[in-house]
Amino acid sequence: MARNYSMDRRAYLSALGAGTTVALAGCTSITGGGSGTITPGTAPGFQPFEFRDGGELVGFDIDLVEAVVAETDYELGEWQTFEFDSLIQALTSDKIDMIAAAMTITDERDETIDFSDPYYSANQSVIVREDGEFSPSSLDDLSGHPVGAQSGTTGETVIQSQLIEEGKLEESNYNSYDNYVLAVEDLQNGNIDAVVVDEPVGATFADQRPVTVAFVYETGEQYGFGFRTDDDDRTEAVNAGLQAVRDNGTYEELRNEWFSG
């Protein structure tokens, strides 16, 4: 569901950061590697994790990163935005220091970048038009239907590995999109019959648009923040900060704000 990014939230995070700075003045830093800046990168269009509301970048990942970095000696740099499948290149080419974009931890990605400890678990939802006649209950039911997913996501991997490579779906029936907003718009317009998307994002679309979740495909995936392989200091600092926001209740507060009700 949509959430308005209030000044109260910004004030809360600023106060949290200020309080943390004071607290750290009398104790050992949790960063383990000195201070500096963390410039985060994301891919808007993945509500409720990261999206634009009235031109402002908001979402669960945005709030969580601000809270996590406030628990470290690092300063949070200006958010940079990219298409999802360009984020790893942006990280490895030093355009950003951290990926915060509901990115699933996979062995393939782990060969190129390092991940933080997992911060969210999700499966895949298959969404269809609410007033449509198509009502699949399994991946096999998608055979012969035009389907879509966002490029570079787990949804695309599921379609490629479980349907196309298994001969259950023609390559020509798969549509790849730069973001899920475009995919869902095509679904609403009748150009495709289903979209495979991360479960919490699918639930948000179902709350806000005339689409519904047909079924959930369990993948057991986990999201992590991405870092360069030679950037252990930032990785360790964010892991410590992530644990801190879990311990002090901030993580639960943010999760409830963005995913409940």
Contents of the next structure:
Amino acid sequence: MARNYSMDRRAYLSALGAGTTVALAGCTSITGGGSGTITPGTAPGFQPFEFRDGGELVGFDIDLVEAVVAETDYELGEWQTFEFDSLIQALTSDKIDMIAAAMTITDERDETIDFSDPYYSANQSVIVREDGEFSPSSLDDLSGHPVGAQSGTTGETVIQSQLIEEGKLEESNYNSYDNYVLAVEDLQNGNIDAVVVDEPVGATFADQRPVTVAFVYETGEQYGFGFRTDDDDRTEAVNAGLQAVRDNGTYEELRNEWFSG
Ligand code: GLN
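Having seen the form predicted on its own, could you give me the form predicted together with glutamine?
Complete assembly follows, chain above in first position.
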């Protein structure tokens, strides 16, 4: 069983005596003297990765972090929630110790924070109203249409770099939202004609609302958990935990639970 591994290791470490620094072959090195806490932060409204269900924070990232941290010598702290574009600041100002928010590993973010090993791959999707009046099949087709994305996301970067900077979309046609749920509501209301959002989330919106995925724009993104650049201990512990949940089948179980396709 997965959980026994860390229990065994903990028992082993305490047998060695608290305060001893040990490195186990094949494991991350663990600093003795008491394990710390990992307080995770996320941005709900990004189903199925993190969202509220009757007030409770649930989702693939939530379950995955719980399973991963259980494999480490860290305690899982209480989840903190922020707007997506405030997460990096929350991390660097010590409000949280880890970002778990379907965050794509990008070079730009990597200048400010460290990422764990990748744990999920995704592309972008362009979603539109289900009525079929506007059914774009490429980014170019968005020309002249009001479009939306969530502030600080890679979806926003696609709109900026592929459309606005290319002169294909007026800046005034771009609408930035604090949260994708608000963007999709504006899409349903007819205030905008398309939303650019990570494909698994676009597909979930399409399952639950009168919107549909018009097309997928391949970006080949990889999600990682975010850490402070000086926090190699947590980063390494979580990488080892991630490997452990992949090896023991928990990762696959959670994928099957949260993703139908
Ligand atoms: N994966 C996208 C990004 O990192 C969107 C993440 C999100 O909105 N939670 O920008």
